[in-house]
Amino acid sequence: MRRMRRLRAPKIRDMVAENSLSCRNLVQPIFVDERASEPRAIDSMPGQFRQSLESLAAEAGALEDLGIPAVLLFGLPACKDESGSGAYDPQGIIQKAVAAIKENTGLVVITDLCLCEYTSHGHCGLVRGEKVLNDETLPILGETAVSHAAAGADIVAPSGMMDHMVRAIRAALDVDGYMDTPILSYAAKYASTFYGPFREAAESGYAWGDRKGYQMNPANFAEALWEVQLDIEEGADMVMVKPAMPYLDVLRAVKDMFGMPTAAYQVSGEYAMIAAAAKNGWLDERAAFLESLTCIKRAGADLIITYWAKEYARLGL
């Protein structure tokens, strides 16, 4: 008679585990604030900080020493304007941050490529009245990608969900000689309430409306597969599902259907829920984040962008 519990005994349980999580699967997001002179705590994300340019190298070095292979950078500029010009300024905050990290570490540097942190209205593209303009935004995304690559970014990650953004970015990179710079596309990015703490962290809240006109409807599944296929056809080298835990079904389908290197972003709200519940004594923080990361890996993620990356690495697992 088969007894499933035979393989759940101590030590044997780990030997027959179907999925294995390690530091090499993890990417640590970092917020870099051009106005800061020292790290600043993010209230809605306990344990997370906005780094200054002065503190960034030390933070990146600490991550490298722990075995984290990569970081994903978000910039907070000193000034914003209607066109988000700080995003593509060669002397912008992200461009300086990339150079600082590459000068001091061997980390893989991924740059978030969106305008929402840089525009005065907080939307991910140029606007006319209260309409976000798709095609007019594409050249700016291309210019931004080139400026990131010129600063030394290893991977650019467009997140604005503009139609044909990958094609525009690939063309711009190729024309300027950055044919070898990969694109990690936020291909299936949902209009999620779980982004709330991020908007505080990155100061990327919008002045009017919402982002439902360009981010995906949480009710839709097949649409995610169309989005991913389009981005692959236009030149994406890796694709992402965001958020992670509420969309594990989408993540599994994307990995199974396309077989591409696939990332999942365990977003700020997912992090904040665990941190807040642990603070109130409602669950075990370590057990909860380990379980959540393992589930994301099991669902098909090759890379997991997570605010728990540093804490995971400290466990030495």
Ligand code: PBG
Contents of the next structure:
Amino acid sequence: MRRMRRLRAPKIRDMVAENSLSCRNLVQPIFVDERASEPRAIDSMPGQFRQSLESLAAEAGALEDLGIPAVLLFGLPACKDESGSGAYDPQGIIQKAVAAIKENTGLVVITDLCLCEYTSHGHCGLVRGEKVLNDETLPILGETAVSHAAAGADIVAPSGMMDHMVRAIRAALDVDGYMDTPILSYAAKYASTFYGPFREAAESGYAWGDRKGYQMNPANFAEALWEVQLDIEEGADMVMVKPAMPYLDVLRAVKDMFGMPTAAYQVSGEYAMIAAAAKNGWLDERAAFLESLTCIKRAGADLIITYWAKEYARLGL
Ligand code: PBG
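Okay, that is the form predicted on its own; can I get the form predicted together with this ligand now?
Zooming out: every chain and molecule, the one shown earlier first.
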């Protein structure tokens, strides 16, 4: 008689586990604040900080020592304007941050490539009236990508959900000689409430409207597959599904259908939910994040972008 519980005995259970986590697959997001002179706590994400340019190198070094291979960088510029010019300024916060990390560590540096942290209105593209412009934004994304690569970025990760952004960025990188710089596209990125805490962390909230005109409708599944296919056709080297936990069905389908290196982004709201419940004593934080990461892996993620990367590495599992 088959008894499934035989293999659930201590030790045996782990030997037959179908999936396991490793630091090798984790990416730690880092916020770098041009105005900060020391790390500043992010209230909505207990345990997370905005780094200053000075504190960044030490933080990156600590991650490297712990075995985390890569970071995803977000910049908070001192000044914002209508066209997001801080995004492609060769002396901008993100460009300086990339250089500082590359000088001090061997980490793989991935840069988030979007205008929303740099525009005064907080949208991910140029705007006219209340319209977020698509094609007019593309050259700026190309220029931004080149400035990241010139600063030393290893991978650029466009997150603005503009149509044809991957093609524009690939072309711009190639023309300037960065044909070996990979693109990790936020391909299936949903218009999610779970980005709430990030907008505080990155001070990238929008002045009016919302992002539903460019990010995907959470009700849609088939559309995510078109999005991913288009980005692959335009030259994406890796694709992402974001957020992670509420979209594991999409993640599984993307991995199965395209077989591409696939990333999942466990976003700020996913982090905040568990962190807040743990603060109240309602969840065991460690067990909850380990379970969530394991399930994201099980659903097909090759890479997981998670605010718990450092914490996971610290456990030395
Ligand atoms: C920029 C961007 C956002 C996130 C990553 N890149 C915010 C947004 O699209 O509104 C969210 C990440 C998180 O919530 O952790 N476009």
